[in-house]
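This document starts with one chain, in the form predicted alone, laid out as structure tokens.
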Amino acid sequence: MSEVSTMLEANAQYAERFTKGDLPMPPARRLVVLTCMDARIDPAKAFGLEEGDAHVIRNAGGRASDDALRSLVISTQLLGTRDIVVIHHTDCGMLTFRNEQLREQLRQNLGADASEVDFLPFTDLDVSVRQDMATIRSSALLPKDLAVQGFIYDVHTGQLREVS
């Protein structure tokens, strides 16, 4: 059985027991979590979230990329969120490469030119969290009074550490 078939079976079972179809569109806790797509992170379990509590934006590295900012704008302007947390994590794949390495791999493997793409890798977790918080705070498209905090999630212990 393919992984998609397994997923579809699990969804059918979930849908049979589903009782939360009346939740409002705005997140109840007025919270947005920007975190990595790493499969070892389950934001609901790790951060105490239930359906309807928060918006969770995930991408490689949990970076405040243009698309993440687009989602933050929609979340804050149209759905009333007021708190943003940026969460990067230990043992992140974004620490393992540089732009030029991935660009060269794409050229060799696919014949693709990615010379204009910034994949947003980083070499220091604390610095990357601070950069993303600064990007969010300095965006002209986001309110200046938003609460923006940063954390590093330890994939080995499950603990969060605040980045000041």
Contents of the next structure:
2 protein chains.
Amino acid sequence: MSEVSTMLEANAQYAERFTKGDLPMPPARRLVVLTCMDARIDPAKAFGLEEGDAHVIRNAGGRASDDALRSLVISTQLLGTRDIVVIHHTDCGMLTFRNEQLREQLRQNLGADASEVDFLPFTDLDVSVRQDMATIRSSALLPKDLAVQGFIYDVHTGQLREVS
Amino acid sequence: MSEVSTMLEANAQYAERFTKGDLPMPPARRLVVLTCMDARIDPAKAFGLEEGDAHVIRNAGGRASDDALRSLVISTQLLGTRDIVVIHHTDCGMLTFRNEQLREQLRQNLGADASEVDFLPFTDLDVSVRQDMATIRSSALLPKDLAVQGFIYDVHTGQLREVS
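Next up, can you give the form predicted in complex with a further copy of the same chain of this protein, since the form predicted alone came first?
Let's see the whole complex now, leading with the same chain.
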């Protein structure tokens, strides 16, 4: 069976038992989690989020990219969120390459020119979390009274550690 | 208790029972889900994903933004994924505003100038899914043999419907 067929079968089972069809659009806990796309992280299970609780923004690294800021503006302005947590994680793929290496790989594999693309890799997790908290706190498009906290998730233990 | 304290308490309980500390970085099912940050969607539960199975990229709308493409390049080039599913959903916040309205709100609430920002709202779900599939399929930075499929998730029934 293909991966998509497997997904559709799982979804059919989920829908059969589905009881949460009346939840409102705004997140009940007024919380946003910004984290990495990494397959080992299940934000709902690992951070205790039920359907309806929180916005979850995910990208490579959990970075406060321009697009994450776009999502945060929509979240805060239109859907009333107030708390933002930035969660990067140990053993992250973003620690394993530099822009120039990935650009060279794209040239070789696809003949593609990615010389203008910053893939936002990093070399130190505490630093990357602090950078992304600072980006969010200093954005002119986000309210100044947002609460922003940063954490590192350990994929080997399942534990969060705060970055101050 | 604050929302972040509640999250940390849930995480401590998750970590106590944690048994998945040895998963490899590449997604076992070589699958990527690109979907919306909406609080009502739990991709793991709704689409049958276990820790380690799939990359999950989420932003406002589940759009194939430049940053989603950045994440997809890292996913496909460095971590071997092959199947991409784009999942938008009913009752999406992106259907409720236009760029000019949100820009005006930001001017009034924060004195901020967002005249250069496209917040990527849409007016038709099938069209937005098709647009994002086309963006992914035509990206020079992604391999031509990726399998890309699109779906709409119904937040009232929990069901997926394919967009062809």
